[in-house]
Structure formats: C-alpha cells, structure tokens
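Only one chain is shown below, in structure tokens, and it's the form predicted alone.
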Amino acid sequence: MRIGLSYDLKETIAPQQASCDDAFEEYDSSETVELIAAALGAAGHTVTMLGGGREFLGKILHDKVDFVFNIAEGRGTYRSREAQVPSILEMLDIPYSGSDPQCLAICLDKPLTKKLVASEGVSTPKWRVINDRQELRQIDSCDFPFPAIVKPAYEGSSKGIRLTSVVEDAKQAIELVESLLEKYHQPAMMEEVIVGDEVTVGIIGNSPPKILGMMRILPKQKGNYFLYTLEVKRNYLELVDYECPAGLEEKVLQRLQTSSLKAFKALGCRDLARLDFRISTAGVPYFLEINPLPGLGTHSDLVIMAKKMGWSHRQLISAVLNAALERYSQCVCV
C-alpha cells in the first residue's frame, strides 16, 4: 500500500515564529519521522513523505497515496490546529490514521475536555479558565483551592507548564497568568493541584479500544509538588523513573482503566491516544488531560511504555496502523 506520512518538523518552522523557548516542542524531530518511516517500510508498504504546512498542501494534491499515516501537529497557536491535515484529508476523501477533526480540536481545548469527561462521571481536579487581562481581577475575589498549577489552555507536550508554575495564593495566579496570557497568545487555566503520583495511560484500538498500559512516572528528588513539567520531560533521564506497569492497588488500576476508556469514547478518540492522571491520596484517579495524537518517537511517553510492556516500536506502529486501518474496508484489500 501507498502511506503518505504526514507531519511536522522542528526544523521547518522558521525561529523568528517562535514567541516562547517552547513553542516548537510538539513538533517532531527528522529522526521520530524516519523511524516511523521505517516501520511502515518494514510492514511492505511504500512510503510518501508529505511534511506539513504548505509543503503537505502541494504533495497531498500530486502525489498519489492510498492512505496517510498522521502525525502533523498542525501550525500556529490555534486551538484547532492539530485537525488541520485532517480536515484537508476528509475534504479529498483520502483515509488517514488517528481521530477525526473534531475530536483533535476538542481535544487540545483543555477546559472544553474536562466539561465533556467530567460528564461522563470521570473525576477531575477543580479548575478556572481566565480569557484575558479583564478577567484577572476575578482571580481576587473568586473562591479557589490552592494551590494550584497554570498552564495555557490550547497547548500540548507540557507547553508553558515549568517548576514555577504551582501558584500558593491569588497574588502569584495574577502575576502568572498575564506572563502566559502574553506568552502564549491564548486563554489561562489554573487546576487545583492533586497532591499524589503522576500516571499515564495508553489506549490502542476501537472495537474495542484496548490498554496498552498504565504508567507512573516516579520524581527521583521527592518535593512538595512533583509536575512533570517540560524541564523533566526534557531531562527525563536523569530526573525520573518509569514504572509499567504501575505499582498501584488493583481497584486504583480498575478505576484508572474504567476512567480512561470513558474518556477515550466521551470524546470520541479513535486507533490511539494518551491520557494524563494524578492519583489523590485517596486512591482517585483525577483526569488531567488527554492526547489523541501523542508523540511516536524514540523518547515519547507511548513509546516508553509500549517498550516496557514488551512492544518494540514497529509493533506499536503496525498496532496503530491496523486500528486505523480497520476502519477503512476498502484499504484493508489494497
């Protein structure tokens, strides 16, 4: 079969684009796109690299594919960006692997997806978005557990979530939230901070979706708060552990598992995704966030776990591919 690989590199984005240290950091290294090349190479297919932004544009309209294996996040600060190359692929009518446009726009929305799940009966830690410098004043008199952690509302990858962002009063919620509102170009949220551990959760599949695995990721310093923030996530090497599966009590791992299958069909996810726990004291997991189109490289957290629970890296590809292409009678015969 034909697959266009779809995607977005760090490098093809020009540096005066960027208005924070992080503003490239969903996008994917040459290396991840080759590697993944590579295992869709190894399963028999011909493989097209389509790249993203405009570059996608012109390849996807000449070069003939049969299908495209997603992995673009999509370009600028929009919140519907990561549903850009599949809303181009739905207009051409060519099939493609993960969720739907709506789905990823939902998705990157953290606020929206928090209402959606917390629908569904799945806990999740109190939370206020503040659209901008008018609505600062209401951090004052609004009444709020602290502390609590400040991310932008529209990001991914730990984007604009530092050591520095756990705020103890309303006085550093202000001051934190207008330096992300300027940052980052879009609304502020702050979450009442879980005090407990850290886990992720894998899903693979669709009829039914399936576990891959779940995740606790260990601080090897012990804090008051552990995040995982972008600078651990940058060092994870030295300032983590990954234990998978997690050494949790087997109705915290029931409860997990229950809440993250919820949350995948609440939203509609589709052949893969990543959801992010914090798990109380009380022994509750508290839905974070989740990521449809998590990261496929060497480093990435999917990849980490599906490695710990016995996957090599193609395995995990051809895994992803065939969820996919499940959904699509007419490529299975191609």
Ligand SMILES: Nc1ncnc2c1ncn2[C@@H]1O[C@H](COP(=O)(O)OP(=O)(O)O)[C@@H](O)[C@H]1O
Second form
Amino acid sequence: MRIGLSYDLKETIAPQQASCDDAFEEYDSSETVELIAAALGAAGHTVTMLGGGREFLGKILHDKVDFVFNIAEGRGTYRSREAQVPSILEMLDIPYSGSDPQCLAICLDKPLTKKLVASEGVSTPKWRVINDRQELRQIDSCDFPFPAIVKPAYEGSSKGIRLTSVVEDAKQAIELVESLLEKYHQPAMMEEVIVGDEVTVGIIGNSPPKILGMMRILPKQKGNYFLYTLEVKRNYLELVDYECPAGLEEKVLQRLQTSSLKAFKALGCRDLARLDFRISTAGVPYFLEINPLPGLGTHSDLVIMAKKMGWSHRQLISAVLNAALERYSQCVCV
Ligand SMILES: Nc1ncnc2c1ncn2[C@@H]1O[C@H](COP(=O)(O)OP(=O)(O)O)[C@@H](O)[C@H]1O
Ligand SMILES: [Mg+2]
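Right, the form predicted alone is done; let's see the coordinates for the form predicted together with the named molecule.
Zooming out: every chain and molecule, the one shown earlier first.
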C-alpha cells in the first residue's frame, strides 16, 4: 500500500513564532519520523513523506496515497490543532490512523475532557478554569483545595508545567495563572494536587481496545511532590525510573484498567491512546488527561512502555496501523 506519513517537525517551524521556550515541545524530530517510516516500510508499504502545514496540503493533493499514518500535532495554539490534518483527510475521503477530528479536538481541551470522563464515573481531581484576566480575582473568593497545580488548559508534553507549578494559596495561584495566560494565549486551569503514584496507561486497538501496559513513573530522588514536568521529561534518564508492569496492588490495577477503557470509549478514541493518572493514597486512580496522539519516538512514554512489555518499535507501529486498517473495509491490508 502507498502510505503517506503526516507529521510536524520541530525544525520546520520558525523560532520567531515562539512565545515561550517550550513552544515546539510537542513536535517531532526527524529521527522519530524516519523510525516510523522505516517501520511502515518494513511492514511492506511504500512511504511518502507528507510533512505538515502547507507542505502537507500541497502533497496530499498531488501525491497519490491509499492511507495516511498521522502523527501531525497541528499548527498554532488553537485547541483544535490536532484535528487539522484528520479534518482535511476526511474532506478528501482518505483513510488515516488514529482518532477523528472531534476526539482530537476534545482531548486537547483538558477541562472539557475531564467533564466528559467524570460524567462516566471516572475520578478526576477537582479543577477550575480561569479564562482571562477578568476572572483572576475569582480565585481569591473560590473555595479551592490547595495545594493546586496550575497549567495551561490546552497543552500537552508538559508545556507550561514546571517544578514551580504547584501553588499553596490563592495569592501564588493568581500570580502563576496570570503569567500562563500571558505566555500561552489560552485559558489556564487550577487542579487539586494528588499526592501519590504517577501511572501512565497505554491502549491499542478498537474492537475491543486492549491495555498495552500500565507504567509507574518513579522519581529517583524522593521529594515533596513528584511532578512529571518538562524538566523531568527532558532529563528522564537521570531523574526517573520506569516500572512496567506497575508494581501496584491488583485492586488498583483493575481500577486503572477500568477507568482507562471507560475514558477511551467515552471520548471516542481510536487505534491508540495514552492516559495519565495519579493514584491517591487511598488507592483511587485520578484521571489527569488522555493523549489520543501520543509521542511515538524512542524516548516517548508509550514506546518505553511497549519495550518493557516486550514489543519492538516496529511491532508497536504495525499494531497501530493494523488497528486503523481494520476500521476501513475499503483498505486491502498488505
Ligand atoms: N492534579 C495533579 N496532581 C498531581 N500531579 C499532577 C496533576 N496534574 C498534573 N500533574 C503532574 O504534571 C504532569 C503533566 O501534567 P498533565 O496534565 O499530564 O499534562 P501534559 O499534557 O503536559 O502531559 C503529570 O504527569 C503529573 O506529574
Ligand atoms: Mg501528561
């Protein structure tokens, strides 16, 4: 099959577009793109590099492809940016891997996602959205449980989340929210801090979706609050240990699995996703967020998890591709 690969490379986006030092954190490296292309090639397909943005638009209209393997994160700071490429593919009626535009747009909006999963009975930490500067003063009067973590409402890859993101009172919260509103040009949210284990869960497939693994992320140095922040993700080899399967009680693992599958279904995810949880000291998994377009590079959590579960990178890419192809009756799997 002729498979197009859509992606956004860090280096193709002009540095002057950046308003903060983590502006390109979610974009991929050429090493990741080449690795995925090699995996698709090894599965017997011919790969066309489509890139992202305007380059993608030109190529998708002119290069004939049967299917697109999509890892493009989209452009700008719009909360629907991950839906850009899938929307165009649907317009052109070209089959593609991963979730549809509606799912991708919802899941990048953390507060909206939390509302939906909470309505399905999945526990998620208390939260409050601050849309603009006018709403800043409301933080003073609201009865919010501190400590809280302050984060941008529509980001991923720990963008805007640092070791200093935990606030102990309303005054600190106001200062931090104000700086995030200015830097990230989008609403900010405060969320109750769940002190406890950090676990990320991988899901692959559709009918039915299956748990790939549940991986606990353990700080090498025990501190006050462990946060899996940008500083930690950039220096993960020195700062964390990954434990997969997670050495948690069977009861907790069962709850994690049930909550993950419920969230995946409620949000309409397809083919793959990675979900982040914190486990309270009482053993309750609290849903933080879901990534329907998780990183697939060597240093990404889903790939680290897959390796620990005995899968090679190629097997992981093939599993995603096959899950997607099975959804399209018109595609003949090669
Ligand atoms: N409510 C919370 N309680 C404890 N830690 C949190 C909370 N929210 C975020 N964190 C920490 O910050 C990290 C990144 O937050 P997350 O919501 O997953 O954003 P991102 O989309 O950037 O990955 C989490 O993996 C976790 O370590
Ligand atoms: Mg996360």
